[in-house]
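Next comes just one chain, in structure tokens: the form predicted alone.
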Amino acid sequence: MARKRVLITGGAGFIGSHLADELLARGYRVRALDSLIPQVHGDARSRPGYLAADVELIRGDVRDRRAVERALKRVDAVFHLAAGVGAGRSIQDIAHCSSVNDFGTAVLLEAVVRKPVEKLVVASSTSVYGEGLYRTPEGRIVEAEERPLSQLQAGRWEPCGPEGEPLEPIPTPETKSPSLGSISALVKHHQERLCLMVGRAHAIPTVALRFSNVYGPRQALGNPDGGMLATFASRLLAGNAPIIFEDGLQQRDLVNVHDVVRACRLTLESAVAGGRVFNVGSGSSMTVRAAAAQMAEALGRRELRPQITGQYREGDVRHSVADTTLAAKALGYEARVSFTEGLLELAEWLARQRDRHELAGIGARLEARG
């Protein structure tokens, strides 16, 4: 029997690398397209060594349809990775992230219904719940409203309820109507709405994962929008502290890359999960602040202390923890790499990084971004 070939957009990547080697490990045949752009991949656009071997790489654009027709010949799965992302990025390039984001799926959609497949999984991001659900004292679930610009500039962070009562935050469910307080956010929940929608219109099972705030080895360094834990360790690496906004009591729920590539595997595999939407995420939650020590503990530099700032950013949510129980109900899912283990192998992995070329000028790069 012929070994299925799955294609990843956005395949050599962070996120989609990792995903490769899943794939592979469990006897599939693996396709990748991917534009290399050199915020991930440095001027050269060459193809990334952590890449294994046996992935078949097309260097494409998604929006390209030519491309995009070449990588689907004879798939039988498609995961949708490929995405202009970062809430950074995305207000300082909004044409690029929507064209990517909203022309490149649409690219994707129309070949996938020419050449129909077996699954369709696509990539989506726990920011479109923007803050996430409470609990009032009286044990009462509230959605809390975005915080208003002048609770901001008075340095009061924690949301409020409707009687302005405090507010305790629990982990949100996929159930939570969306509320997309950052470009970002919008662009993948079009996104994700647009395969499901295309996906049932031509009977193809089509999923959307929600991915919590996803962290391990191959992050891209030198790209500001690369994830917290990368941004933190780009500063650390260079001899600088990690920057925090509000008062770093924030709280973030970290998965690592491979409970999240794992998740995505459980999907392809399932035989009930077309149609639907799930999260993926650790269920836990930590502090900004915590991470941000630990992973200066964890590289060494105990002595740069987290910068505090007071300073908020607009359309930043307050709590964001995923509530993972149909993920673990439907697909079997569920963490299993904790942050203690996950980070001591992303600390082992920078510590190889450190003389690389990439790394020169990555606090000027973040300082100048925000």
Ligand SMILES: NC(=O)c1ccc[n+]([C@@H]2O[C@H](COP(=O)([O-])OP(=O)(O)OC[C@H]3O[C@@H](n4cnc5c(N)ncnc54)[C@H](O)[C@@H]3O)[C@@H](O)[C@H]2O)c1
Given for the second form:
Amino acid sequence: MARKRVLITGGAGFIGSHLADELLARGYRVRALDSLIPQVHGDARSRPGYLAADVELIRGDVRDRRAVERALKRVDAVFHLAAGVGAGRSIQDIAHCSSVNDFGTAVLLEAVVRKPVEKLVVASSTSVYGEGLYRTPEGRIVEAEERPLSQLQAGRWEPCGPEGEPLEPIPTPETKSPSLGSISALVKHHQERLCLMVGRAHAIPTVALRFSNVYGPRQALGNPDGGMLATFASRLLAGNAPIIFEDGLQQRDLVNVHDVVRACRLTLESAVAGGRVFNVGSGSSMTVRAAAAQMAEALGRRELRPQITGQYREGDVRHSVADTTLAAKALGYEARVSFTEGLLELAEWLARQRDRHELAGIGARLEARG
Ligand SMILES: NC(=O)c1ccc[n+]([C@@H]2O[C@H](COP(=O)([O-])OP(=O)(O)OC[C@H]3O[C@@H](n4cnc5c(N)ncnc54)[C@H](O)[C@@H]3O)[C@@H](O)[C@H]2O)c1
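Would you mind generating the form predicted together with this ligand now that we have the form predicted alone?
Next comes the full complex, and the chain you just saw is listed first.
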């Protein structure tokens, strides 16, 4: 039987390149459509050394109809990962972010409709929940509102219930209604709805995977919109303390990239995933402060204690923890990589990057972009 060919848009990026490894190891052919943006690939915009040699790389923009049509030739399934990434960037560069995410997705969908595939999987984000679910002291489950500006200005970080009561964060399932408090959440939600809608109308099994905070080797360093751990690592390697907003006790769900790409592959191979949305997280959470301290420890820079600024960022949620029960039941997904193991692998990779050119000037670049 002929090996199936899978197209990954954004396939030269962090998650895309790991997904390529996962699929190649399972016998798929892999093609990547990637424009190699400088924020991720540096000014040279050359094929990244970490991208498996067996990946057929088409350099092109997902907004370019001809490039997309070329990329779709003889393809059986598509993972749509190309995106103008990051909450920070999307605030500063609204037109670009919405162009890549909205228009790029529309171009891809029109091409897929003309040339249907067996499965289309779009990368979404748990950021679409805004503040997730919380439990009141009486045990009631409530959806917390976005924290008012006046509350943040007063440095009161925890979301409160309708009567001002304290709330305890709990894992958020897919059934929670979206609360789109940042531009990146807004465009991600639009992107996933558009894919699911068009997939349904044209009987193309389409799935949206909502990733929580993904970390692991190959995540772009020095990109202010990169992952949280990559940003901490960039500062630590440049001899600076990680900078933390609010009081550092906000919780995040840090999921390892190897778990994420396994979830992607399980989705591809599932007969029941079509038309559905799944959270892909680690199933647990940790405070940002603890994550920064462990990153410093892993890099041998324990003395660079996190700098807690007490400042806030517009659009940040207080706590974010994904409920992965649905993915466990429907896809057989569970996170397998512990944070300790994942951090060790990341620290080893970072150590190998230490002497390489891409680390030069990272601190300065991050400072320059605020
Ligand atoms: N990393 C995370 O924590 C996280 C969390 C939630 C969702 N996601 C989503 O997962 C997907 C992959 O994220 P990632 O962390 O691997 O990002 P990444 O920046 O490492 O990879 C994205 C890739 O897309 C390419 N790209 C950007 N614009 C393009 C365009 N117009 N045409 C073609 N290629 C383009 C880039 O060159 C890059 O290689 C994105 O859709 C992102 O929104 C990521």
